[in-house]
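One chain follows as structure tokens, the form predicted alone.
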Amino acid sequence: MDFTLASFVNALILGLSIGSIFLVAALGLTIIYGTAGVINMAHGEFIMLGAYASYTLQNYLGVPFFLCIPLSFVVVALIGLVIERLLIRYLYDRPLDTLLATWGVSLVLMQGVRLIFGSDPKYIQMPSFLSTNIAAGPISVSIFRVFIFLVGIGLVAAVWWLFYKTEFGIKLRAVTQNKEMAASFGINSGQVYALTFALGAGLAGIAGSLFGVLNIVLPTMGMGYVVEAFLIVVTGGGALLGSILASGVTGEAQSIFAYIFNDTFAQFLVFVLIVIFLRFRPQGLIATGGARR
């Protein structure tokens, strides 16, 4: 292998872009278990919704690509709304129970998006600008991957402004440190955690309308997102800043690992390295702050 300083800038940079997906595909779930303590395995499902919805969207209504992405928050957000209120209200503070019934979701889910789509692959269409490259010399990034970056940014921005500098916010706070006390003080705690869990379904349908251009929209997509997800949460500790620094420092290391070794070796490298990380740092990276009551 020929390496130089270019082709490792341009790991280093992948590197980056690798994290800035594992944080759009972590984003959600880190709002949902580590503000309702719910263990979503129906979060890849989620994905897998977004990318069909912007497909419906795209193919069938004629709408924009960059119209897509909003919608299928909207889309994928109600149908997470309405799966909290009949099933996961009735399961909080019961993580077993709430781990098997969201497994139940993923599976409804995904032979519900088989009977109406079928199994053949789809594919979501994007301006063609965002197809290209920006080159600097040797070094090239796809715009596309520049893209998700800014938009993970965006959502990261837009995530922290909504849990700090909202009454939302200051609610949903509240019952995530005392459910009781927050009640005592005339806080809805089932409207705040439903309206958590529609925000994580709606950010993972976003989630899905990006990755359905990198990759070919199936029903199964979702199952290869949701490991790489929980890695992500459980490592970053269920906190924001967390899943943040995990995202980043998996994504790097994953890109790495691949410009030194191969594609294959580097993920089996950065499982071994975040086995060992939670071997003697169960907490993850940065540990949530106060116990959920």
Partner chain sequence: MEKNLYHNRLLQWLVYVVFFAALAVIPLVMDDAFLLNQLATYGVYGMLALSISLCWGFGGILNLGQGIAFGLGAYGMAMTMQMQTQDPEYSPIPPFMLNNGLDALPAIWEPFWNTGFGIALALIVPTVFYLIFGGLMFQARVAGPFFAIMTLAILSALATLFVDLQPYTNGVNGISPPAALDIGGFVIDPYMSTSYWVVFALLVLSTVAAKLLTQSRFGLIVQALHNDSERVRFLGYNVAIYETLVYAASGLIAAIAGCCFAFLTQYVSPAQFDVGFSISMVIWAAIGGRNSLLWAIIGAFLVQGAQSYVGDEFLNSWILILGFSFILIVRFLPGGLGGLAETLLGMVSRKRETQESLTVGAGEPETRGA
Second form
Amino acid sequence: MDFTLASFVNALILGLSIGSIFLVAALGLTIIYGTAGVINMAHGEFIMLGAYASYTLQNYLGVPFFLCIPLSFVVVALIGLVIERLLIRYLYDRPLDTLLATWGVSLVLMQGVRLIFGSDPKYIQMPSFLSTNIAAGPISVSIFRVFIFLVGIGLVAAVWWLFYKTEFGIKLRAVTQNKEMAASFGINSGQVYALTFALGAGLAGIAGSLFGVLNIVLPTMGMGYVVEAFLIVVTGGGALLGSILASGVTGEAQSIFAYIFNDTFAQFLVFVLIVIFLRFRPQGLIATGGARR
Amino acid sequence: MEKNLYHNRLLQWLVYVVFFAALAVIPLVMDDAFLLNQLATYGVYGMLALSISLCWGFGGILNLGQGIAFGLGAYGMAMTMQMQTQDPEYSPIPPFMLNNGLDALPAIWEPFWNTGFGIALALIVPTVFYLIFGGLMFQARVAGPFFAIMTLAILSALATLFVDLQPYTNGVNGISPPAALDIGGFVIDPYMSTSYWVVFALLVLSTVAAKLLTQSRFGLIVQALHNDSERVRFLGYNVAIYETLVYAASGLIAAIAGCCFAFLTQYVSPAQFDVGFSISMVIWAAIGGRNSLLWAIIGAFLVQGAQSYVGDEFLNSWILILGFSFILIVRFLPGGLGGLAETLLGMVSRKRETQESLTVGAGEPETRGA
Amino acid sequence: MVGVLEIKDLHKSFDATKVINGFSLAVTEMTLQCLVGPNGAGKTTTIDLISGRQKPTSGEITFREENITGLSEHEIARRGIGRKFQVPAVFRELTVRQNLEVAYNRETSAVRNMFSFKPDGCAKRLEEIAADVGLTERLGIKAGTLSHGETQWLEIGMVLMQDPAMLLLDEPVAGMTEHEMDKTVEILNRLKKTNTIIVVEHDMGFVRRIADVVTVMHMGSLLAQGSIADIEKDERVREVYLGTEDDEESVH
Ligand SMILES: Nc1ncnc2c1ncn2[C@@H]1O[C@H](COP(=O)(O)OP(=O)(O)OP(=O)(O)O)[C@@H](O)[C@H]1O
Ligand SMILES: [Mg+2]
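Would you generate the structure of this protein in the form predicted in complex with the partner chain, following the form predicted alone above?
Expanding to the full complex; the earlier chain stays at the top.
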């Protein structure tokens, strides 16, 4: 392998892109975990549903790609809402059981999609201008990766605005900090949790419609994302800022290791490093006030 | 004072004897080699469910990555079997390595020339792996859902690693040793009743060992820390060591299961590290009853038995049904079928007690993890 | 005389709030020292710091001339310090007997405990202590089904099973009836002949009946120390403490 400066800069840029993909994948999970403490193992399948929603909208109804993204949000958010009302809300005080139940949900969703759409890969088309590369000398980036990066920034900004600038955000933070106290101020924590869960699911839906373009759409595509997304949340410590930092760091690490070794070994190395990191800092990069573990 | 027959230690051992006696009768009345091989594979699943029950139901440590020990054990055994068919003089290198461009046997393969050494490694490597990983995590007080996720992460990392190390592991194709395992002349032919007996013996052995572990003082302390690990520290016990050891003990059982799997199927591949398969182990234990070693084994038998009964044709719908039943069990019946039995027996015992106003049982204190 | 337990200039802050503020204390062997003070004075935090549940921001704790600052909970417990929690902490899913058996910690090695089924001397001691704390009849039931008072007793019994050189008891009589309190007084007065004890307590009536030395904490520092008579005369104690004592009585 030739260690030229250009190829190294390319690796750094790719790392940024990988980080933004991690972040988009982990955003919904961070919100659900950070607010309600729910470990949602079906998060990967929510991403998968987002991809299938986009695929269906595009292929059967001819909806343009840019419209598919927000519509996937709506579809998956609604599915998330239903699941929260039917199942999750009974399990808020049983974290291990929530994990297991959502795992069951993930199994059912994956299998349901397989029964409806089959196991063969599907493809989401993107507008042609997104499929080109921008090049500056020896450095080149695909426009679609830049697009994901920008969407990532946009989503973070939107979530931040929602959390800190709206009435819902105030309620949400109140419930996160102290459920009983919030209840005494007349805040319906059940409602807040339900909406948060739907929001987190919807964000996974957006991730799905993007990842469906990046990779092929398969019923099993969620499996890979959920572990990575969780590592981001755990490494970050559960807060929004933590997840942003953690995705940046792991994205870069992954890209640089891949540059030195190869992709799979890079992934292995990153996982091992996270384990060692957690040994010394179990609360994650940014410790959230009330430690949940 | 409440006395539930389910908690009677003597009766529990009696039920174990009856259960295993029933399993021992099977090969005497059946001589379909293919079916016997399949039943032996169920024994492997039973061991895995047992290991999950020990770790999760008894120790409170949810382990979603039991495939780590299972896979490492299976690879170790397959490597041993592979090397039995190689010859130091004429064919020192397994064919797949030649195809992958290796011209010397990799150093990590060398110990597997010796069968005893190879099998020992197949058991020691996963156990030591669990000791190190568990030690790191439990000392950092990573617990509950976080630990579960970390096991999952390590599992998927290992799966990618084994695919990646193509020249050493033959990648996704895996290793298929051409001959049955031969331990000093004792050949364990997968399609003879010997293989069934070996798996049976190991299942009995690990069940009894696990059961004794739960009834020892170690087991008592583990029960206590499952209840409130914080409190146990102040009694002078090093909680991390206890947790690590339960986790490693369950890993050892899974590694034994992995070895059995390898000689039963004469095949091993990264599919043994599949996340889905590790999920299944948890589902078996959950449906059978995670709090009971025996019921977890029964859970594995029931689920896998039903799965092969419905056949490949309806596999998709079957998995859907399985997913739904898993959700329902978690939501409404956390004790699984064993929990149901416990409740029913409790009701019967109470009724009998009030009718005859007699105290039932040998007076031993009740134990969890029947 | 040098104390068995010596605390020197202890500080503890949670984020920005200073909870323990230069607290020092020396506890003499075979005495019963009561730690009193208004709500939030930092009594429980002090117990947490001694037993290793919290790590001090600065300061030093020595026990039997050994620096135990920063040791982990089990290491401190093994050196002979047993504690009872303010909110009784027992193993609810285990039987009363099993709770006491777990507390019998002569052997803490995990590996050796794997091969041990009935520890020597446990059964005899268990019967004695169960009788002492009045739980003989209750040995077979789950600890989660005990009444609040019985749970307090069980936790005291667990500390006794440990047979520690030093006992840290955080509000042992909260929620007990008059009769149960008498019993506790009797047990503590017997124990202090052989053990060193720190009792955190609000109820001055109870303190009067057991204390050799009383230490008053206020806002994380030592306010006064002396015999119960000295303390009751102390002007500063009156100021910070007596105002709240009435509220406390109404809680009990
Ligand atoms: N983990 C913590 N994080 C932040 N603040 C804490 C923590 N633990 C205790 N505090 C604060 O420290 C102060 C002292 O608490 P502590 O429990 O030691 O008081 P106490 O004297 O035992 O009171 P009480 O009589 O009510 O039991 C309180 O203001 C409490 O809010
Ligand atoms: Mg207190």
